[in-house]
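One chain comes next, on its own, written out as structure tokens in the form predicted on its own.
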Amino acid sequence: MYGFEALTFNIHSGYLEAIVRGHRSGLLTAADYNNLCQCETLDDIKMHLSATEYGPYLQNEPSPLHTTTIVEKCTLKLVDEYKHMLSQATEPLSTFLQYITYGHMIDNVVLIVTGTLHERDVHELLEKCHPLGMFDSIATLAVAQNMRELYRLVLVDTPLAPYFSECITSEDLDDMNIEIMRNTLYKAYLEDFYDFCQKLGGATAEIMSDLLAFEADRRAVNITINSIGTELTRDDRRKLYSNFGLLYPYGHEELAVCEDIDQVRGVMEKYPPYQTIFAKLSYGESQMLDKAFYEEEVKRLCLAFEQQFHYGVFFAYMRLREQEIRNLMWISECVAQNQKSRVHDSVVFIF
């Protein structure tokens, strides 16, 4: 019931919306990033972060610091906040919050299956998994030889089970099949999340449909660019695109037949919201495309906070915090490798 959320929203979700808006005010500002970009060592970064909400998580870390330690502790803060919100949430917000983690679950499954294929140690792989995407039987993924076994032995009891119906085959797992599996799972996940938000209705449906449509369109562009020059057929490519978004259905038809980055650009420039993204790139260039998409996503996520009485703020906050951790990882890596001239290449300012 659009417009009437204000009558009942605060009964169950008012406290958590206040909490998430409070967390949002703790995100790093442009001034913080400028200070971090001036740092000479990782210990300088730790000192600057000690004055922020990351302070308590980094204060007991001994020198010399490593980039992985900084990223791990910053991620731990996000996980703690998420767990607190989930423990306080009632339906349907608790289900909404769980949906946010399914993307990390898919990434973890793909990471472990790919690592096992290349004979990496399972414990080493588990350490690299995102903590928000962990589930009980994740370590047993290593025994699966094909999609059918992967589903039957491990994933049938996880929230990802319904998304596997489209990619259960008896083919052996190789790098190409695993990437197709990742994108098929993501497609099913995004469509399911989109349908769930539409059922919630109101401002949540309006804001989340915009954010998820952007995510679906970005994935469609990335799938197209990454599959140029591979044996993936046009029909296979089209099957990996989500069945919603600004590009659906006519943009998908055109993207499916693109042979190079400039043809992709030609398709995307027909859609005004994406014209500005591709205007930042010179012809034939795709390296800066990810950053341009991240900048556009951050703008949209910040706009979600302009409206009240909806669940989009929880999704937006989690995504903004993840972008902040990516920024910190890039700055830390540039400082650690003495490449400070490149520090602004991948930092996306949030405010």
Given for the second form:
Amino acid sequence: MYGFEALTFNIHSGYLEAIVRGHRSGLLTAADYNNLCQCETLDDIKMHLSATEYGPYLQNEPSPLHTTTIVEKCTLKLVDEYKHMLSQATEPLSTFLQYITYGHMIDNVVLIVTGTLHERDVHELLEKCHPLGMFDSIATLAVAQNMRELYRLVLVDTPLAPYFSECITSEDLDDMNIEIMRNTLYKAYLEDFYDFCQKLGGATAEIMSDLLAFEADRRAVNITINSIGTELTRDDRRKLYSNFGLLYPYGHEELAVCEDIDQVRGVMEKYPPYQTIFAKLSYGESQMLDKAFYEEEVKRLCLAFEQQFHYGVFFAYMRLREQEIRNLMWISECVAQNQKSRVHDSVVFIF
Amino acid sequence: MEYLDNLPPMDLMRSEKMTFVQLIIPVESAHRAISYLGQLGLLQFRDLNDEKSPFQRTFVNQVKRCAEMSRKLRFFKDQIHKAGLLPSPHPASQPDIELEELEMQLAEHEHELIEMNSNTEKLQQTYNELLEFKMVLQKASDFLVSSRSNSTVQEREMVENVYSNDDYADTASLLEQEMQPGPSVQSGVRFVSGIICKSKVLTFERMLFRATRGNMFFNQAAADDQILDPSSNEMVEKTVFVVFFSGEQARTKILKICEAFGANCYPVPEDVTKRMQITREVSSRLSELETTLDAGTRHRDKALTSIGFQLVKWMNMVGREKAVYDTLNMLNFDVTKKCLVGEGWCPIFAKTKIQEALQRATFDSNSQVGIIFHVMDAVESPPTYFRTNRFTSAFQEIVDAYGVANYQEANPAVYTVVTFPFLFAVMFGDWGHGICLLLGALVLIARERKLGTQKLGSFMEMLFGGRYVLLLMSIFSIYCGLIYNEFFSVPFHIFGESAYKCRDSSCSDARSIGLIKSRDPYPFGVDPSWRGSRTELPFLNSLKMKLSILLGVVQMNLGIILSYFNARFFGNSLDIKYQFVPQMIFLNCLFGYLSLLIVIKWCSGSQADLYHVMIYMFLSPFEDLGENKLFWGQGVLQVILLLCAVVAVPWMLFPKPFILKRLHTERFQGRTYGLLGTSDMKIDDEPDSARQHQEDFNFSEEFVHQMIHSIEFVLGAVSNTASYLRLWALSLAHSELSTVFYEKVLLLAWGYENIIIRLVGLAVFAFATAFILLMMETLSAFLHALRLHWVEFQNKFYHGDGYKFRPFSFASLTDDDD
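Could you output the structure for the form predicted together with its partner chain, given that the previous block was the form predicted on its own?
What follows is the entire complex, opening with the chain shown before.
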């Protein structure tokens, strides 16, 4: 019943919404980032973070710290929060929360498969996986030789199974195929998530469709840019775009035929929301595009908190935390490698 | 007025006089000075480096070192806890050591511990492997035997003979050997055996099935012992499996899956003798390892115990050091970089003590230059500091929970000490229940010393903190219970005979017509004869209701009088004339008059209807009172009182804002220019200076504020008085509930001759008394008393937007840790 969430929302999800809003207020602020950017060593960063919500997670780390430890512990905090919320959630919120992790699952699958292709140790690869995207039999992925086996052996048990229907081929796994698989999976995942949110209806559908559409469009642009100059045909490229979003369908037609970055820019500038993103970039530049997209995403995610009684806040919170962890990673890398002049290149302020 | 000024000062009434001080400390004696001040705990430092982030401050390295040390100490504590030892301070503790020394010691200990742990871990790993191997051998041999039960008996015998001649030189290194599938004796079927976590077996089997397309045979059996998981330090159940398969490709696949699932594979020879031989070997090595492990654990435990002796002391020491450096970080360097400048608040009485401590610090650190300590002026208002003891602190907490008093504001806690338990008792009047509470409170107080040192649960903590409140509450409950004459709702003839007796000896009409009065009134409290009579409830209700109103009016008057003392103290004559006086008039003209009527009615025994009197006082003030007249001149008095009350309302509403406005314009007549910067400081010194008014004064705001205040007071007078009726309501509920439990449970059960029913009845009664009456009712009466104090009493005078005095003190440091 659209517009009547206020009546019934709090019965099941009020507690968790309060929790997630509380978590959100623990996100680092611009003042925190300013302080962090001035840090001289990783110990300084640890010291500063110990005054934030990350404190308990970092306080028992012995002193010569590494960037990976910081990131690992920060991620652990996010995972703990996620698990807490998931264990408290009832349907359909629990499904919604699980949907959030599927993206990581896809990334992990791709990571392991690529890793084994390059003869890397499975345990080493497992450590690199995002803990949110873990599933039981993930280590077995290394056994599979081709897509069909991959599906039949492992993925059929995971929630990713339905997304695989489009990419079951008996082709051998190579880098190109894996990348296509990733994008096909992601496409199917986004569409499924979008449908799920539409089914939930109400403010959730409204807000999530906006956020997911942005995600889909961003992926479309990235696919286009990354596939310029590869042997991917236009039709194949066209197939990787998700079937919703602001660019769907006409923008996709145009993107599919783009041959360089300026053509992409030409297409995107027809869409007012993306005009501002591209206006920041100079011609022929695609380096800063990621950051521009991240900034826009963060802005949209923050807006999701302006409305009450919907599930978008959970999605937004998880994404914001992930962005925060990316920021922390960048800052600590810069500090560790003495590249402080580049600190501001990739940090996206959240507030 | 003279008399009021010359009253002896009350300690708790006003918070301690504070002063803003500046310290200029030479660098060499800074650390010592701060730690002496921490021991003293009477100076609250102000952070002068607010704009600096933590790692830009001066003593950041020391703070980091302290944090690192406390991390190590936490590690030790954790280890000691894991080892199941108790960190007990050694009686003969060693002499104090320097921080640097401690740092080295800690590093040494940590290094040692980590090394020991890694050794133990390695040993444990080997031990686990051997244990698993043993299990696999045991279980797998069962499978192998059963799978080839009869057909190959002879064959095996032959093989046995062959192998028995060997001297098994290579078996010792069997563990290090690569997994080798058993020799394919028959039809190319081979097997892999191993062990896996029980929780993973299902998915493991499914995966194997899928990977080999069903061309395998999976056998499993639960392992007998649980195995310690090194990562989580928990015992996990494991399952032994044997997979039979054929083909080389299947083998690589299966091994890969085993690896992916974290299953450990061990080679099991198909041959029985060899198997037995290996089993023996494994067992002997296991027992060997066990002794090594035990020795290692003992060694580690010894090391940990020696650490444990001093752990508490070290933790305190490091915590203090860290606090000292944190405080030092709040100080500023002066221009010469040779001195640290600190600012803070301290109570005036502590000035000499602080000076002494500082002198001691100078002396002890052999500094050439003394520490300069002088009083400064401050713009912001000082913190609030009450010197409480263990008796008053709980009451002060009750007040502080609402809001910390402004600096030197009248402190309601002084009165709360008595009024709070008393109002509680009015609602909880039963001397039986009171005695139960008293016993509980006495137990808490008697064991104060013991309970104070140990850690309590949150509920017990609360109970223990309020033990003196509980004590007073119970004493007052006994008192009120005696007045209500209720002992678990049963009346007693404690103070002599009842004043009433039956009309005749048979007492048959006692319930219908009633009793007659035969002697003087019952000397103390309610006459026991009321109990069970037809008019019991109307009588008690009327009594308690009137009592509540009397108590309420008295307490509200006390609140308004306190506002007078506040105004006098702060020299605010406007508040006295235009707030205190009309408020007194308004409240007492209406509800003071009602109280007067109640008292007169009680004394005279008149039958007048007080509702009627009060209501018609407003509706038709000039009408004759008729039979409701209580005293001569009542009608005229009522009209006068009503007029006074009506006048009081605009009196408290209008004059104050207008007078403030006039004062403001007078003060700033002709001064259109702002004050120059240099003169700012002097004006700042006076708390109620003109400058603040100039900035703050806004007529409409002031007027609206006053309007809100007046309306709140006028409406509040009615609603607050009504609110005091909760005293009656809760007391009624309490006595009714206890009557129900007594009559409907205990007496009903006692009516039966059956001992079991009687016991059950007694048990139900006891539980209901303990949980419902003693716990729930105590809580609810407590909450209502709390509300009466916070809202009805304190809103008359209490602002409560000050802030607490938080001195830098080592004593409070240890509290925070827990």
